[in-house]
Amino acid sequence: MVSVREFKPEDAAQASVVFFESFKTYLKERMETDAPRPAEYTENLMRYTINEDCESISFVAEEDGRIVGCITVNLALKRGLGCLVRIGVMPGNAGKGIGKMLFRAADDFWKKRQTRKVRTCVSSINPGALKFYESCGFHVEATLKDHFFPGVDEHQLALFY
């Protein structure tokens, strides 16, 4: 049975498996690196961060004491905006429904905040992750051509509450 809890430290290896594994599925041989980033890289990007104009969480889901799924999201507090960092599942969990666990626990975070408005961004090359934004809430609301890569564009997106 898969659960979503908060992000703790000691998930930043696995979290970084997770991160690298989900994203060289459609990146392939655009990869920046050959292995997934180390442990404490990981820890730093998804640490649990609050100071008077952000707030910043991450979300794990994990089976049978293995993390299967992440997700990164952050607040400007005085605007109420939100953003989507990133979100990963691992590739032989893919199209479990862990992806939109991870989003409920995120969009629970931003709805008690009242978050106004949410941002993320996905890449022209994966048509499986855009479907996925569609389905919770997200449009497209400008498309960045070249962005990613020459000939790779960007899809900005957003949620309003």
Ligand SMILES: CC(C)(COP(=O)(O)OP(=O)(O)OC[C@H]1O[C@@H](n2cnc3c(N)ncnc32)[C@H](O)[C@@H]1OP(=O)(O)O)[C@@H](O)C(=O)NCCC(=O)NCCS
Second form
Amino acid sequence: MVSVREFKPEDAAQASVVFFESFKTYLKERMETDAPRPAEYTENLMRYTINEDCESISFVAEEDGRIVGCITVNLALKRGLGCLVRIGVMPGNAGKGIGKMLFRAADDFWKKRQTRKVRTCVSSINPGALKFYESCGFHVEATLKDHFFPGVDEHQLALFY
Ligand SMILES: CC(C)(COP(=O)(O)OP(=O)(O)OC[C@H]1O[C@@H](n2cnc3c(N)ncnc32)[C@H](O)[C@@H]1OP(=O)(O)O)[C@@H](O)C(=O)NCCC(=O)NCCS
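Next, give the form predicted together with the ligand, keeping in mind that what was shown is the form predicted on its own.
After this comes the whole thing, all chains and molecules, with the earlier chain placed first.
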């Protein structure tokens, strides 16, 4: 059974693999690294932080002691503006509702904190993720041409509460 819980530092090595393998499914030769990031790198990105301006949190989906999905989100506290920083589900586990479970954990986090709006972005070469975000309530607010890669547009997505 898959369950979702808050990220712990000891999850970092597995989380690195989840992000590497899941992003590779659509980035392919555009990946910046040819191996998962070191655990310390991922721990720095995913660990819980809070200051007067920003709260950042990550959740993982776990099945039989294995991390099969991860999400990192934050909230600019004075602005009520959230960001879904990144989400990934292990390719063999995609399409089973795990992404939605991770989104729900983030959604609870935002709802408990008077969030106004959440933003994220998705590449035009990743239509499956766009469908996923739309199923979570996001809509395309703008499209940036030739953004991170030549010839690849980037959709800016918004979810209003
Ligand atoms: C995008 C991603 C996180 C979705 O996670 P998932 O566990 O596969 O998604 P779920 O099974 O929870 O699906 C939730 C909804 O999204 C839709 N969806 C998910 N992937 C889809 C796809 N490839 N094509 C069409 N619809 C898709 C599902 O149909 C489902 O719709 P419903 O709730 O109306 O039934 C996952 O596929 C992934 O890790 N992709 C690679 C990494 C990535 O693209 N990250 C985002 C970068 S911007």
